[in-house]
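There is one chain below, alone, in structure tokens, taken in the form predicted on its own.
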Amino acid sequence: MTVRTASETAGEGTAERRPPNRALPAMLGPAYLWLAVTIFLPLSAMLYFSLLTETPFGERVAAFTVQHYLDFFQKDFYQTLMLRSFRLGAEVTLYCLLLGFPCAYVLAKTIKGRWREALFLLIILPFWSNALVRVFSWTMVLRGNGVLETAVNWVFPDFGSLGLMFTYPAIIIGLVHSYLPYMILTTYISLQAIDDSLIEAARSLGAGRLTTLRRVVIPLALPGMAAGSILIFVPVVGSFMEPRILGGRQGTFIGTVIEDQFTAVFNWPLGAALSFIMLGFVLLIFALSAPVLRRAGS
């Protein structure tokens, strides 16, 4: 029987009779209200524009209606633009993966000191400068006669030309350019968090190379992975420089149309149907994937 002293009781009674932390409201507040803002405003301007006939400013008067919605469904075209978004979303993130992860681990488990500082340095370079100047960059490469293409006919002569701008491939290479940072990051991170010991346990018992990726360091990254999949596929799904500028004709999805409606067209309550719309479909591919992500952060 466990004797339990005055102070102790009187301790817990304390405890239970805490009020709460009035401060924490105050400390949130600006937080939520940052979030309200930046967010929830605007999300309710574009769902106000989403509804109406057509963009009501000057002399136009505008009643409201679903039809914009109603579009997506009935036109074939729009349907076949927002499944080759996120085709170009789910490609991008799966190459930024591949090439992301041994990136991450070879900074986290084999390079350490001034080497590591310098090579975090040039990840992050590509975020210094404008993403315009970015692409246009990409442009110089890939170009005809491009420095990508006078390399290659200096080492192989009578090469040819690439022919890679303007092309999906160029897409996909522009815009994993891009995104591949967000990947090395988040799975350093997670890599970073995996103690040696582990590592060194696994060998220990017999375990390869590849058994202990597979089965040991994998798993335990793939919080990182998938938090860098997630920050990659939700803003390529709707990107639309990248595609226009380096893809061409053969850069038309559904980011360069939402781009095009509010830019060029002037039909704001279709280019913001068709956000709520794309915004949608993310949504529920998060709802489905909810259980794997779950898992993969537990």
The other form holds:
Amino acid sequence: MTVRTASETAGEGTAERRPPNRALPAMLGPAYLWLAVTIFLPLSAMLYFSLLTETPFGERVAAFTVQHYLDFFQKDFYQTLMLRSFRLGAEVTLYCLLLGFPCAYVLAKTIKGRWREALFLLIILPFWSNALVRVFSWTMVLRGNGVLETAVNWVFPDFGSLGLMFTYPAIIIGLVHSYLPYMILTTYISLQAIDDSLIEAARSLGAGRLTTLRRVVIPLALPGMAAGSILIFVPVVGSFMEPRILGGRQGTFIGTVIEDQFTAVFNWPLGAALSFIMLGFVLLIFALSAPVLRRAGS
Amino acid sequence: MAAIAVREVSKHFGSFTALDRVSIDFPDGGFYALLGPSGSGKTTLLRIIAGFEFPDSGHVTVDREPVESVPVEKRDVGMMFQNYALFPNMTVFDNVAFGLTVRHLASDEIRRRVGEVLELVRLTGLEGRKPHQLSGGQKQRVALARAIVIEPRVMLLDEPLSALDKALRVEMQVELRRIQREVGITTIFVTHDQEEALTLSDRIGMLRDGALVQEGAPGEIYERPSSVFAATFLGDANIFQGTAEAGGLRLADGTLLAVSDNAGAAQSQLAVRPEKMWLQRSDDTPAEGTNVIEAQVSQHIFAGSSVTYLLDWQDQTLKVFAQNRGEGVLPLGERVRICWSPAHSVPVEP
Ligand SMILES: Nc1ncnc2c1ncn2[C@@H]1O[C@H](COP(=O)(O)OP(=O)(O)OP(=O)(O)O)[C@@H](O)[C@H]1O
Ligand SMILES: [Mg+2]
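I've shown you the form predicted on its own. Could you give me the structure of the form predicted together with the partner chain?
Every chain and every other molecule in the complex is listed next, the one we just looked at coming first.
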């Protein structure tokens, strides 16, 4: 009895008198501090670099300039690259959507029990292998006389060469393979949350499978699909490893150019400026698509 | 518009038997109530008729046509789900209009019919709300409207009115019955409300542990329950144990409780409805040919128009409903006689 009354009075004191969000800063604080140190500080340093005339290492003295930003808008070369990179991002995202949605749907709604876990593992598995190893293993598959060509020639003896290696499609294949699991996972989660009885209700009201998909399932899965798209689009736009290894001479994108500035040309200010311009465009695209996403998500 | 027949349908989930060789005829245009305790297989039966679930054995026919190979969306069944299953991404209007838009009706026709049905379920004005902005009872009415508005051949209503207050429920019952009569939709509904089952339906089927225990018109089921379960699940009943004998039931103390001649097979249990009994003071002479037992008033519950007495008789508690005719309430501890006509002794299976 005494214990209960004690906890009751304590409960009243804390829960009712104090505003409930007291604990919020304490809980969020460490996370924000961590983010500030690990993201904000390096990013500010990069912003500072992007405004310098040259990489401020050693004896060299750097002055402030916005020339690198102007360069982007004055040279068609960069703009073409930027466009190409965004197109790459859009295409890879689209293919991931087209491949990922059916896969997630089957996992979430058709397969039950242990099979689901097994298939899930197969999807996650690529995540656990090293990204570089993954990309190089694709070169084994795609190159002339590689696994794929041998297989095709085995079925159709006179097929000849596929010529996939060092092409744009090769880059797409590699990127889609790397990023598909993101789409499957995010879409799976939102499909999983859809009560089966909603699908049954739609069908009992006369909607066929396609109409049910279009009017009930996809609208409800949209938040997951959007999250997956963002998770894929942003890194793909800036990707450099897959284009370089699988694309060869075709593999010049804004990501590879930025990487060159840091590792080969040693023009950090230009690399940093290009990075910020890319970030700006990405944010612009999200800002433009936000109303559409919000309407779909609500 | 459609007669449904369920024949010898069984359904198992793993080793669990949800339905056990159930056969029911749902007459064309009838209003059929399914009653039964929680977990007795009512929803499972509706889901099989709707086509979401397939029977392990047995079959379902609609207008004599087997429907096994007919997909859900072609069965023209308006199903109202126990959990409502409203589309969370759509407004009330779009939820109700869904079945009409997939039928490609003209938009002013859709607007008219949705408006009508929302008025019918008293939800006019809430068209623009999303399901999460509705109360439980409002959601339930949206679900009902969504099933009704398509005017299906068959309506399957899983506890359609359970979340409504008494007044609204009565209104909805009247409306349901009216639509069902006007349009002639074969309706099967699940309810836990005995009164609703008795007042609304033409026929009642009672399920227990996946088996159909009794079926019939409401009056028949109420007056002639076939088992102790049926007698106590639908309405109240006093159950007497004894040994079956010619003309009645011999109690352990030697009293013979008379049963009318056409009562059917003798059983070792009798059920008597509390309102069929009346109470007499022990010094009054009992009427000729009635069953009489002596008991002691242990509790009385005054409910205005009637009084419910609980009486101790042997080691059992019996219940008697008495109309309030102004004679006053019998005091606690009073020894009284409980009387009833042999015609109201119903032999029941255990
Ligand atoms: N998908 C399923 N898997 C396993 N068991 C199930 C499944 N669906 C129903 N059951 C079981 O079958 C039995 C009958 O279920 P059903 O939903 O038909 O009951 P009900 O009569 O509608 O009960 P209530 O009145 O509580 O809604 C229950 O014991 C339930 O646990
Ligand atoms: Mg149920």
